[in-house]
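Starting off, we have a lone chain in the form predicted alone, written out as structure tokens.
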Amino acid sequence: MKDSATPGAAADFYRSIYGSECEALARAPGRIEFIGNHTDYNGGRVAGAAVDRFVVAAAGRRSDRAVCFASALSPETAFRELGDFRKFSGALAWANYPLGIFSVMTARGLHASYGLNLAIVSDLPAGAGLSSSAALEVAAALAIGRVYGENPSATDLVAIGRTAENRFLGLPSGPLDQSVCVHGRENHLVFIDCKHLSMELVPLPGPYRIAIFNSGISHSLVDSLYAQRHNECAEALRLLRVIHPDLENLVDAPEPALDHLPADTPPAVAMRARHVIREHGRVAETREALRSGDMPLIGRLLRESHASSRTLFENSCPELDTLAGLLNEHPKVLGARLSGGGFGGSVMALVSREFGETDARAIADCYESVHGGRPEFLHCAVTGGAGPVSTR
């Protein structure tokens, strides 16, 4: 339920599992993508907008040296000795998470004499394209930071969040997750520029709300077709420094070089990398278009968005194709594509106010129709980013 993830009910499951009182509390949003499909580790610009779904993390301190992680969400808890490292399998691998935040902040200097106990309530879907890995990572190192007497400031958070991604989790991600969970703001967008790891707040426009329909098909952002495309833009940076040796990010590639790889080039690099720069380009157009109020710019850019990704990045799938069709033929919508990582998840719609439960059961109806299955409609406000809660 939305209510579920409140610092109130942290505290009570905290409770629940311990038998005593937790010591720190945290909490952390969801994010959606608004625009800037996988061009963010690709060194570009993207955009996206903490959303009023949340993680919440509550911690305290054993009198062992016990590292216990437990999730609302989970029959077990996770249990590992301090300095133990290794990681979870099975029902337990939500639990490398907070495991892999600990592992980083004890290598950036955290002194842990003591063992912790952590507790996770969260309301957001898994697999929705939401990053609740992030909102988990986010919280955790908050409470964590909380237990043994550190205050990890925003930038070591996105710092800490990514490195326990990329370098304990092996998710090759970029920075767009933890800093839109950190720095989202109440009806604005994070625009983020990934190079100069720069970030500006732009205003959504007051008419106008974010809808978020998640199609049920799960995907995992650390399986092989996520770091398929990774390798894909890796090597389409590669070819293309051949012809433009001081290149540093794909993102930076005139588009008409693509025409000049090698002719063994395999098709599937050189489509990656025209959605990436084209993409990358639309990102600071929606950021003009916002500034200046042209909102059917901003729709245009958000279908050819999705588009783009259906076509040249091979990210989306079916499911999703129908409800950014759905949602982009409707009159009380300006724009809608697929959210996040792809092959599965969520599609957001930029739509207007009048848009409501009648119309979000219209294109329920329909992809059911299509589908079998039936989206969650999620009623989602922006909101504002991460930060520790008062245990009182």
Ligand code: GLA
Given for the second form:
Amino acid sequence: MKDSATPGAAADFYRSIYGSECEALARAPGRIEFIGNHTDYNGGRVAGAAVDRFVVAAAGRRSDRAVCFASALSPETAFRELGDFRKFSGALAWANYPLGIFSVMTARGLHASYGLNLAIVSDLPAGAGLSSSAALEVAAALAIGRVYGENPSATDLVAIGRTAENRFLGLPSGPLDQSVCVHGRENHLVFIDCKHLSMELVPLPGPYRIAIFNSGISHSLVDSLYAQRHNECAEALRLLRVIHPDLENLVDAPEPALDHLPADTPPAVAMRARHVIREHGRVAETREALRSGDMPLIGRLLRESHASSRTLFENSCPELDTLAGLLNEHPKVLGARLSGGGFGGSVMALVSREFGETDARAIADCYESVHGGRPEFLHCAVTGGAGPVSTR
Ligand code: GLA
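To test you: the structure above is the form predicted alone. What is the structure of the form predicted together with alpha-D-galactopyranose?
Whole complex next, starting from this chain.
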């Protein structure tokens, strides 16, 4: 699968579907969440990195008013008339991402007087917690923009993708995924301050790389569980504001305030808040540890983050716990944790350069003896952010 999502493959796929050459190509990477679990929509800090698995979008104009979305992973093409933003369902539900992007760009002033063809190729596994949806949104926004003579800025791309998720798709996600996808840089972590939407790029220390293990577990209720966590955090903020009326975001709450919540507060609400407040602190500590080169501390923070997801935020699952447990005991691993929304998906590990296929196989063997199936080991490099690519 790796290397299948090249600009050439997208251009070929476009030609095979639409019988003409595409006019625009754009490529967007997946991402890992390095640390900062569920801090983004709580107004906190988070760190991620773009990884070299991509979604590539090829686009071109049509002479009629049809809008067509094709994916190499889907046997059917999705059609709508220009201006018709009714959602797709079933096997075509994936097309709601580019349709949502088109809808948001139109609402923001994009003028489309002719139809559109879009063709997508990807080597980014869906449901792996690596943000294939943000990559699809950003690649589509760049390609669609070019067909209609627009060139959205990095800030626009993040806003368009997040608005499409929040308002069109109804997912209450934060700015992490699109921000890393757009602002990623080779061998750098992207630290995002989600309150001010400011970014800092911090080099990943030379002797380390990122290893990703995709559990292949994708919880059927992942969207509703994510929304439930979002609501629990909102409830915690509401209750804390009774004690601290000026509290802007959950991450800013002093942890001891949680001991003064009303007696009938559901225990889960206090647990979610405790996770978010501590996790936010861990992001700041990680930034400091990178500054001072304290790698053992970074390993400890990654392990603590996973433990907190498991016990307080309850967004882990046995498969992710097994992977994190095996990796966290491995001598070539500094620290490992679930990455992204949770409830399945991937574990990412900060590993020494010597960690290779043999080590990954040994981890997969142990995992298999417990859970049956084998996790997918993704050899990923930390890469640059999304952008247009040449059509030649
Ligand atoms: C998903 C969301 C992000 C973020 C993470 C959890 O990836 O899309 O906005 O909330 O989960 O940190």
